[in-house]
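As a starting point, one isolated chain is supplied in C-alpha cells, in the form predicted alone.
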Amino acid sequence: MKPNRDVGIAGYGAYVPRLRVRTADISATWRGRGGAAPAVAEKSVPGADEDVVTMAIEAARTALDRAAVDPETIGAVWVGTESKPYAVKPSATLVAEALGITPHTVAADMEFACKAGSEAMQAAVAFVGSGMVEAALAIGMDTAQSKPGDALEYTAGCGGAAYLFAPADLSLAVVEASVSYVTDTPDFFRRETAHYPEHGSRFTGEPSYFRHTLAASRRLLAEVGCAPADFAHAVFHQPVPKFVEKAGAELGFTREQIRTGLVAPRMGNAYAGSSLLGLAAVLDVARPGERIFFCSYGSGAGSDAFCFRVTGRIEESRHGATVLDYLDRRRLVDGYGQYLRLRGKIRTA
C-alpha cells in the first residue's frame, strides 16, 4: 500500500516510566525455587501519577519538538492502546487538548491489542497521503495489564512512542510502502467484565505471532523489491526476545540488524508501544540513506509492516530524550508488594 503523495515521519518521541520491578521478585512469590529464569529481567511500572494519557502527552511533546511542522497543521490525533484510563471516554481528546491542537482535529482511540499503535500509524499515513490533513499524530502507549502470577506478568511492561506524520519534504524518514495482514485468531482477549486479559497459550506462537509477522513481512519485502540485506535495521513486536530472534532469522535478518530496536529485555513488552519504542530506538541512531524494516503484531490477530527510508533531516532531530535515556533512568520499586499497590492490583472492596 502506498499513499497518493509521499509521506514520512516528521517527528517522534518516546516515553518509558522510571520505575521498574524485578521479575525475580515476581518469581519469588509465584514460582518455586529452581525454575527457569524469566526472559525479561525487569519491567517498567507506571508511577502513581502516570497513565496512558500522561505518557502519551510526554511522548507527543517530544515528537512535536523534533518536527519542523506547525502544530496548527495537525489535523488528526490517534491514540492506540488497550489500557486507557477511561472505559468510555477517548484518551485522544485529552492528549490533543494538552498539546493545544483542538478543536478542529480528528481525534479517536484505536484498539488492536499490541498493534493499536501501528494501526494509528496506518491511519495517519492515509490521512496525510490523501491530502485530507497536512499532519497527523499517531501514538502507541500502554500501561500493560496482567493477572498476578500469570505468564504475562513477567513481560508486560509500560511505555510507548508518538509519531508525527507529514509530507515527505518535512520528514526525517519517508514511508516507502506498508502492508497489513489480519485474521480472526483467538490468542489473546479480555471480556468486558473481566479484570485481566486471557491468552490461549497454544495459539501464541506459530498460528499467531509467527504466522502474521512472517506473512506481512514477506509481502512487504516483495512489494518494495528488497531483500533483508538492503535494510540497516529491523524492528519487530517483542513479547519476548526469542520471538524476535526467531522471526528475524527466518526472514533472513541478522542479529546485528535487530539489536538496536530490541528494547524489551530492559523494560518488558509495552503492548501497543513495544514495536513503536523499538522504532524510536532505531531512529535515535539511524543515518541518512538507511532503510528501516518495521513489523508490528497484535493479538486477535494481525501485523502491520512498513518500509522507511531515512533522510538527511534525521540529523536535525538529535535533541530531546532518547529511548536509552528513558531506559537508563530506572529506579527499582520496593518489592512485589509495592508493585501490586502501584498497579492497583490489591482490591479491598
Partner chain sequence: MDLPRYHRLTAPYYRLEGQRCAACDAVQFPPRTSCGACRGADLKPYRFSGRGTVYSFAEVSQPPRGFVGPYVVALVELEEGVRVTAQLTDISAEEVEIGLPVEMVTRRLQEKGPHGYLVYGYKFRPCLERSAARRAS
Given for the second form:
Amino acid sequence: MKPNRDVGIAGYGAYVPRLRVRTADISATWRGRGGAAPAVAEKSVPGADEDVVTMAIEAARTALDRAAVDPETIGAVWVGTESKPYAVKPSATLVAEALGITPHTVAADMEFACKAGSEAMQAAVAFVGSGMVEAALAIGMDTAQSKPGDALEYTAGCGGAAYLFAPADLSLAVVEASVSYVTDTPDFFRRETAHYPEHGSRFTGEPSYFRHTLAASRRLLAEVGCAPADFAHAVFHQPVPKFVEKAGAELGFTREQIRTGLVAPRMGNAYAGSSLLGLAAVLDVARPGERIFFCSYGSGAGSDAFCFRVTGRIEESRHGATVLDYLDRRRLVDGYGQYLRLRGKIRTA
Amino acid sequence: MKDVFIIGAAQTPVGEHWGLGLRELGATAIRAALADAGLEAGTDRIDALFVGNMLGGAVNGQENLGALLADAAGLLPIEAWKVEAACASGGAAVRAAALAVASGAQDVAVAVGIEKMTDTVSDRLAAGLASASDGDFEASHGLSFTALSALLMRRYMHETGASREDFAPFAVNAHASAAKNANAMFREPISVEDFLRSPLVAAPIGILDAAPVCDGAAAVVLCSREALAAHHRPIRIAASAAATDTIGLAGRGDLLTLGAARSSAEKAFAASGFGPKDIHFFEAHDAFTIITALSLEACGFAPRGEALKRAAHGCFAVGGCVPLSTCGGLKGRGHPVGASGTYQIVEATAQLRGAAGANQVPGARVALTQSIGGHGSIAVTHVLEG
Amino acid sequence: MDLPRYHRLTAPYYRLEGQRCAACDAVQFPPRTSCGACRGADLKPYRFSGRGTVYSFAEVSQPPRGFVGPYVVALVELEEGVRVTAQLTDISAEEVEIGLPVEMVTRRLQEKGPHGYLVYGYKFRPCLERSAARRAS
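Could you drop in the structure for the form predicted in complex with the partner chain? We only have the form predicted alone so far.
Once more the chain from above appears, this time first in line as the rest of the complex follows.
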C-alpha cells in the first residue's frame, strides 16, 4: 500500500517503566526446580502511578519534541493498546490534552491485540498521505496483562513508542510501502470482563505468529522489490526472542540485522508496544539512507509490515531519551510479592 | 477602639472524649467560662457567641455551630456564629469577640474554641486537616498536613544545618509543663532520647515533633471597661492582630519566614506598645517543632534561623528568658485544632492571674499568644496584660 | 477530588500550564486572575518546561484519603524560578536530596477504587540519565 503523497516519521519517542521483575522470582513461586529457564531474564513493570496513558504521554512528548512539526497541525491521535485504563473512555483524548493538541483532532483508541500500535501507524500514514491532516500521532503502548503463573507472566512486559507521521519532507524516515495481512485466528483473546487474556498455547506459534508474520513480510518485500540484504535492520513483534530469531531466519535476515531492534530480552513482551519499541531502538542508531524492515503481529490475527528509508533528518531528530536510556534505567522490584501488588493482582477487597 | 478585658476563662480537659460530642464539650466550656466571670446564661446580659472551629463540616458533618452551641449552652436567642481560620480558628474567635466589644457594638461577648476530632477514626480526619492547605495544588496531590510541615522542616535543616535532635527542646519542654497540667493530654515527661527514638510520621517529622489528635473546648468571656464588675479579675487584651500569607507553600518568597505570623506579631507589638523583650511568656503554636521555631523567629524572639540555637541555651524553657508553652502547649496539652487558639488565651489568663499552679511563671504580667493556621497562611496574635 | 473539579484543573494538571504576564513578562503557577508581580490582568497561558530542582522534600507515610503511601512529596523550584508542590516519583526518599535535578511527568494522582475514575496530573522524577552523558563520563 502507498499513500497519495509520500509520508514518513517526523518524530518518535519511546517509553519503558523503570521497574523490573526477575522471571526467576516468578518461577520460584510457580514452578519446580530444574525446569527450563524462562525466555527472558527480567521484564518491565509499571510503577504504581503508571498506566498506558501516562506512558503514552511521555513517549509522545519525546516524539513531538524531536519533530520539526507544529503541534497545531496534528490532526489525529491514536493509541493502540490492549491495557486501556478505561474499558470505555478514550485514552487518546487524555493523551491529546496532555500534549496540548486538542480540540481539533481525530482521537481514538485502537484494539488489535499486539498489532494495535501498527494499526495506528497504518491509519496515520493514510490520514497524512491523503492530505486530510498534516500530521498524525500513532502510539503503541501496553502494560501487558498475564494470569499469575501462566506462561505469559514470564514475558508480559510494559512499554511502547509513539510516532508522529508527517509529509516526507519533514520526516526522519520515509514510508516506502506498507502491507496488512489479517485472518480470523483465535490464538489469544480476553473477554470483556476478564482480567487476564487466554491463549492457545502452541496454537499461537505456527498457525498464528509465523503464518501472519511471514506472509505479510514476504508480500512487503515483493511490493518494494527488495531482498532482506537491502535492509540495515529488521524489526518484528517480540513475544519471545526465539520467535523473532526464527521468523527472521526463515525470511533470510541475519542475526546482525535483527539484533538492534530486539528489545524483548531486556524487558519482555510489551504487546502492542513491542515492535514499535524495537523500531525506536533502531531509529536511535540508524544512519541516513538505510532501509528498515518492520513487521508487527497481533493475535486474532494479523501483521502490518512497513518499509522505511532513513533520511538526513535523523541526526537532528534524536535528542531526548533513547530506548537504551530507558532500558538502562532499571530498578528491580522487591520480589514477586511487590510485583503482584504493582500489577493489581492482589485482592484487597 | 475601646479596651477589652477577659473576665472569664475555662476549658475542658484535652484528650479523647469518646462519650462527648460538640454539644457537650462546647456547652461545658462556655458555662464554665461564664461561671468564672460570675455570669449566668439566661439571666445576665451576654451579647454574642463566637465559635472557633475547623473540622465541624469535614469530620463531624456539622456546620452552623453558632446555633448548635448557643442552644446547647442555654444562650438562645443570642447572636452566634462560627469563625473558621484552620488551626488558628480558636485565636480568630477570640479576636472576633474582641473586635465586637472594642467597636462598642457589644458589651459582653463569649468566644469558644472547640474541636471534636475523634468522631472519626478514618482517613477523613487527615483529609479534613489537609483542607487547610491549597486544595487544588497541595492536598489534591497527596500532601498531608504533616507533610507540608515536613517540607518546612527539611528546608530549615538544610539552610541552618540543624539536626532532628536540635528540635527536641521544644517537645521536651512542652511535655515537662504538660505533666504538671491536670487538663493536659500527656502527663508524662519525655527525654531527648525518647524524642529521637520516636517513629517518623512524615520524615523528617517524628511523632514527638507533632501535637496529638484530640478533643477539647475552651472559652473566654470578654467585656468592655463599662461592663467590668468588682468581683472580676480582668486581664486586658493589650493587642489583637491577624494576618495572612499565601495558602500554598510554593508561593512564598522566603519559605522559612512565616509572613502572616510576623505581620500579625508586628501589628500586635505596635498596637500594645510592648516588644519581644517585654514578654514574660509566650504561648506558641507548637503543632510541630518546626512551627515553634518559625513562630519564635517571626515574633522576634530569635533572628531567622537562630531559634534552635537559643532553645539549646534554654532560652525558651521554664526559667528562661521567654518561657514557652507554659501549660504544655499544643504538643503536650494537646491540639484540638480549632480550639487550640482559645486554650492559649485561657492558659495565659491563668498565668497573668497568678493561678497557673505548678506551671506558674513568677511575676508574669505580659503574655504573647500566637495561633497559626494552614502552615502559616493565617495567624492571630494577642498580647495580654495582667 | 470530584470529577468536575478535576476537569476544571486539566491545563495545570496535565501540562503544567501557568501564565505569563503580558505587561511585566513574569510567569506564575498556578494560574491566577492577575499577575502576582505587577497585578496586570493580561495573562497568557504559559507551559512551564517542567525542569527544576528539589527545594525541599518529605516522605508521606500516613497518606490522606485517596492516596496510597509511602511516597515522596517535594517543593520543586522550576528553572523559570517558580516553585511548585508535587509528588516525586520513580524515586525513594533515601535517594532524594535538596538540589536534585528533576523533570515533570504526567502520572496517576488518585484512583477512585477499581470502578471509579482516575485523576492524572504532574509529578516530578529525577532527570532521566542520558546514555550520551553516561558514555562520556
